[in-house]
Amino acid sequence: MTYVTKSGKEYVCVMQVHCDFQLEELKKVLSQFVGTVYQKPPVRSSVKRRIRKRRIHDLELLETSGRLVLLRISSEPGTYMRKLCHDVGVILGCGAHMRELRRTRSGPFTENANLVTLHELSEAVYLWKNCKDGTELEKVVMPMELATCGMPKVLVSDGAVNAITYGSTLNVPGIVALQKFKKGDNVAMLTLKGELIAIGQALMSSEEILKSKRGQAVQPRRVLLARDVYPRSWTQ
């Protein structure tokens, strides 16, 4: 879902500098790219080539070998690592380009915890289909609720769940508990059992909801729970 693809990313990148360099000079240049940067997407890219702002949260120099530099970068989605390497080379004065790139985190999913390769997934599906062994598949297929780890949440009363699955707005009386969020934020709506019902947009802030007894609180944008899993307590 786009709520994951648009979340923060982390990469391990190999950059090749086109000249010999001093380590301290390189560290000084890299430090200039932490924070808000301006990027124009490369010629070979899937988006319109216009200058845009992106934020780099952290840029760590892991090691060097000759003119090769190993970097770990944590950034906003849509940040081009090859453009970052190119720009570092421009500041150094001799040029640089990206040699290798590996994504190690996408939102709450990390390489060391819950990311798997397509090959691992293929093997797990094969074992399940041909050997009736779902052990490996259970390891790689995760609950979709994990995708909302970085999102504020509201717990919904059982009586309001089914209406939301039909697209109805969540009203204040249907909220049992909530985390802090602002008006306009993306909010995950969960059942009392922790099942993800939908992702919606907050029509009120959490503070306003706590002070109110009625009113529309969250508008569903993406419903994920099947209809009629919970009993209907509303009339058309």
Contents of the next structure:
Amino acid sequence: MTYVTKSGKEYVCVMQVHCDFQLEELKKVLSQFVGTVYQKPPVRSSVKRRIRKRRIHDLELLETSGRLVLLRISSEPGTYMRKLCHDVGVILGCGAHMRELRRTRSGPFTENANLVTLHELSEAVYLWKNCKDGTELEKVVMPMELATCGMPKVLVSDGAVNAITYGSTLNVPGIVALQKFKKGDNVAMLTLKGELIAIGQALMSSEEILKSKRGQAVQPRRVLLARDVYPRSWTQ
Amino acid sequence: MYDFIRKIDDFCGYKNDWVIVRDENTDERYGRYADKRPIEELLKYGVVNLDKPPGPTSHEVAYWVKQMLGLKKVGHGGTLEPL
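Since the one above is the form predicted alone, can you give the form predicted in complex with its partner chain too?
Expanding to the full complex; the earlier chain stays at the top.
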């Protein structure tokens, strides 16, 4: 989940400006925020409060109503929307604050794909537990592998799977197929059946791996598959 | 290559071509095809794209889901405004 948390985000937010403003002026101010911004995390935050750089990929003004402004923002993780609204207000000259916020995308998960409310989830759970009907729940719960969409992947030979679940590195001979990645990238390691074994850091680029016969390829950082689902094939 | 593996990247429109190093089969006796898990196993290795209402925190909602499903471990993909 940490790897989803660290991927790109999209938000819709309502900002209240503290004075009447010209639409053109606001648009000009907003356009200045696209790109790299400096932000100091707010007083109530879970990270160290030092100024940091964050990328705003896109900032779109959806509509305005009086002093309320509806914005769509796409940004790097760790960008504070409340701070962004506040800063827009500062540049505008009279101040602004965030009224409402909704995250519309986190990594591969968007509002459009399989979004469920707590009600729908609890109904699906009820049908499964009390009526022995799991069809609704199966529609709602997605295999965790979908969370690795957007991350380069390698397919691991059956014989090399179990060692990874014990924390061993994935070596070149254990790789059956791979996508393109650079050294240092996060890479998802999957079995030939599509099960996520672990997420790790590439110790070689995909090109280097293709040219090599041996060597350490990916260092697992987070193991997800249970141990001993696949047979142990290393010698003790 | 097993069909589901390509579907992972289709899910979010990610494009990164596969290079097949060698043809190899998987032993049916071990593991489980990722998209054919029985429901108990799917719940253990699954994600829900939950539309969290404003009010309760992400931690609270994650805890409710955990209770609802009787799971040991539940996490969430980040808070909007951590308190």
